[in-house]
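Taking the form predicted on its own, here's one chain by itself in structure tokens.
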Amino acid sequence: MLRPFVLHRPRTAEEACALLARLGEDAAPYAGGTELLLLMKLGLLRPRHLVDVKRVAGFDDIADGVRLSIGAGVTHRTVERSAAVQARCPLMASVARHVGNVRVRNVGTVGGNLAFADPHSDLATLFLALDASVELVSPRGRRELTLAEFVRGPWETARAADELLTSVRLTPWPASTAAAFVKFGVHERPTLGIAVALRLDGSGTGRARVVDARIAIGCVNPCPARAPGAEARLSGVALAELEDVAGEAAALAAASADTADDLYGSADYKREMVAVFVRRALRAAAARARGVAPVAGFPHTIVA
């Protein structure tokens, strides 16, 4: 049961700031409320006032330049359904496709999915491996953050009290790259997420290699993060011999995982998980590079 709280609906960020720096302590920012709402359901939250962001001008925009620019208060669904997002990166609206279920993706926005830093983010882990930074803006001006700065921990970030999260921009990168996202788990909350994006030199596929690598480990780690060893090992190796070193990178990957044991497994369990999975998303790219699409070959798998 949800005690009385106060519901302010702001009109623009600069309003939206100043409710939060005078309210203080007793405010929390609303968007989606897919994770804010169950909290204060349970009694884990009970701010008094509730800042709802839903209605600021901007927050819904997806606007496609340079950069892709995804507003705070873009749905998972729309993020699913964008032409822009779809042409520029479509393996976000492939892992966005795989957020819960359609009612969840229907109202939880992106901007509350990475504010609330859940170490289960699917969306986190993946704008990760894409070099993503987040915008924050607050009575001091604006600023913008790797997520990597912005997520500290499990439901830590660095946005201050007075400070809302506008926006998740990134580069896509080249037509070259080869690109894909594993997640596993038995129910809708995933126990493991892998997302991997591979650079390719463009010089054909049988004589691509690679020159960027990029993976992010996501759901065992105290927060999404990525594996500079096993990426430094797959820098240069060719495409048609990846299938050959993929093992060694994923032990590496699996070595660099922060793993702790909990109820979905002990940490030597997840570690093995980690670097099964990182093969499967190793091979997911590399079939992707060929033009064959991949398939997930596993129970309770999602390759995107």
The other form holds:
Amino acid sequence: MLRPFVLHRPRTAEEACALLARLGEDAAPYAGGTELLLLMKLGLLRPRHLVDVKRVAGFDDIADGVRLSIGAGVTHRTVERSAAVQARCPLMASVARHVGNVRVRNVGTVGGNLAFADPHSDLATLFLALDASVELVSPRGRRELTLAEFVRGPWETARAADELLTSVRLTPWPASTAAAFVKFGVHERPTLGIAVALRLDGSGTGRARVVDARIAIGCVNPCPARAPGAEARLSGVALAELEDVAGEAAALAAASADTADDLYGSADYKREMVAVFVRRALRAAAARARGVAPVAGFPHTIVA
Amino acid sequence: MDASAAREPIHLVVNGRARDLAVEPYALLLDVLRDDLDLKGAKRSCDSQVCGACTVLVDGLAVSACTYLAVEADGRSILTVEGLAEGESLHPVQRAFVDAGAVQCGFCTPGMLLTTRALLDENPAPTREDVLHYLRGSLCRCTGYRKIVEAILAAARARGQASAPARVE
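What would you give as the form predicted in complex with its partner chain, now that the form predicted on its own is on the page?
Below is the whole assembly, all chains and molecules, this chain first.
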């Protein structure tokens, strides 16, 4: 059962922000409710007003320009099935396909997922690896923050109480990018998520080299983090030699990971798993670069 | 409480029948279905979108009725397990579950049937992997899933045969 609340349904971002500004701590933005309503049922959150942002103009748009922009109210299902997302950033479509379960994907939104900043969010980890940013709007105007600036800690973001997350934007890497997202877990929410994106130079697959690497580690840590040491190690590596270097890069990633003890496992266990799964994610990305569809091959493991 | 106690009129179609209701903004679809409309097929179990026992279809999409505000259903069409069969004649998905013995205690079955219906409407010829992917988050504590997966694949085959043009020898 839910405690009583008033439901507001603004049609514009300005209206929504004005409501949030006026109602302050008493209000919570609401979209799919897949996170918010659960915590309200448990009594952990008790907003007396919900500001439904689903009718705000433009919130459910996917705009395909120089940058790809996903409206905050776009559901995971829509991301999964969007032709624009599939064409410009196939990894995002693939990750969306594996968020939660089909019922969560049908109503849960990209913006809600990011704004909630659950440490077990796949999207924050993915978007961190893809150099995405989020746009926030408030009575003071608009601002754009990188994912790292936006997600501050577990369930904590840089969003002010009267600010609204409107979209997430990214510049898709070229089609030759080798990318993979690997996650592992026996519970509803994953224990670990690793995103890798390797930008390859233009030469044929036989001679391709990594010119830029992104590795993001999520779920095991208070908030998702890049692994700069591992990324640096991969720069300049020939695709053909990626397998040989993957173990070393994975060890660097594990060493840099700020793993935390929780019900999903001990910090030490998670650190070990980061090494294992960064290696597997690199292997999956390398397979894709060679035109081979990667297979998970291990229980409770998903390769997106 | 103040204005929050105000009921809101909603108009929806439940299992093909138009319904006009007045619900509190904080009423959950599951409670409206079970308590106001006396449709007990959808079950409250985990109450957190993890188990699938409360699955209903809203405009064809599977949702957890336990975590879906009834006001969101305004203007939409809801299908519960009570609306699957046509009179005394079981829906092909129900038939396939019976034939495969995919039911034990039956608690998860309404959700499984509706999830299957949504899957087959979206993907008439799913592979075993497609079925397993779609069933993630639909928990059964009796069957071990094997017979459920068999039933879903059988339902897809039956549907394919029913809709395939007749072969002329």
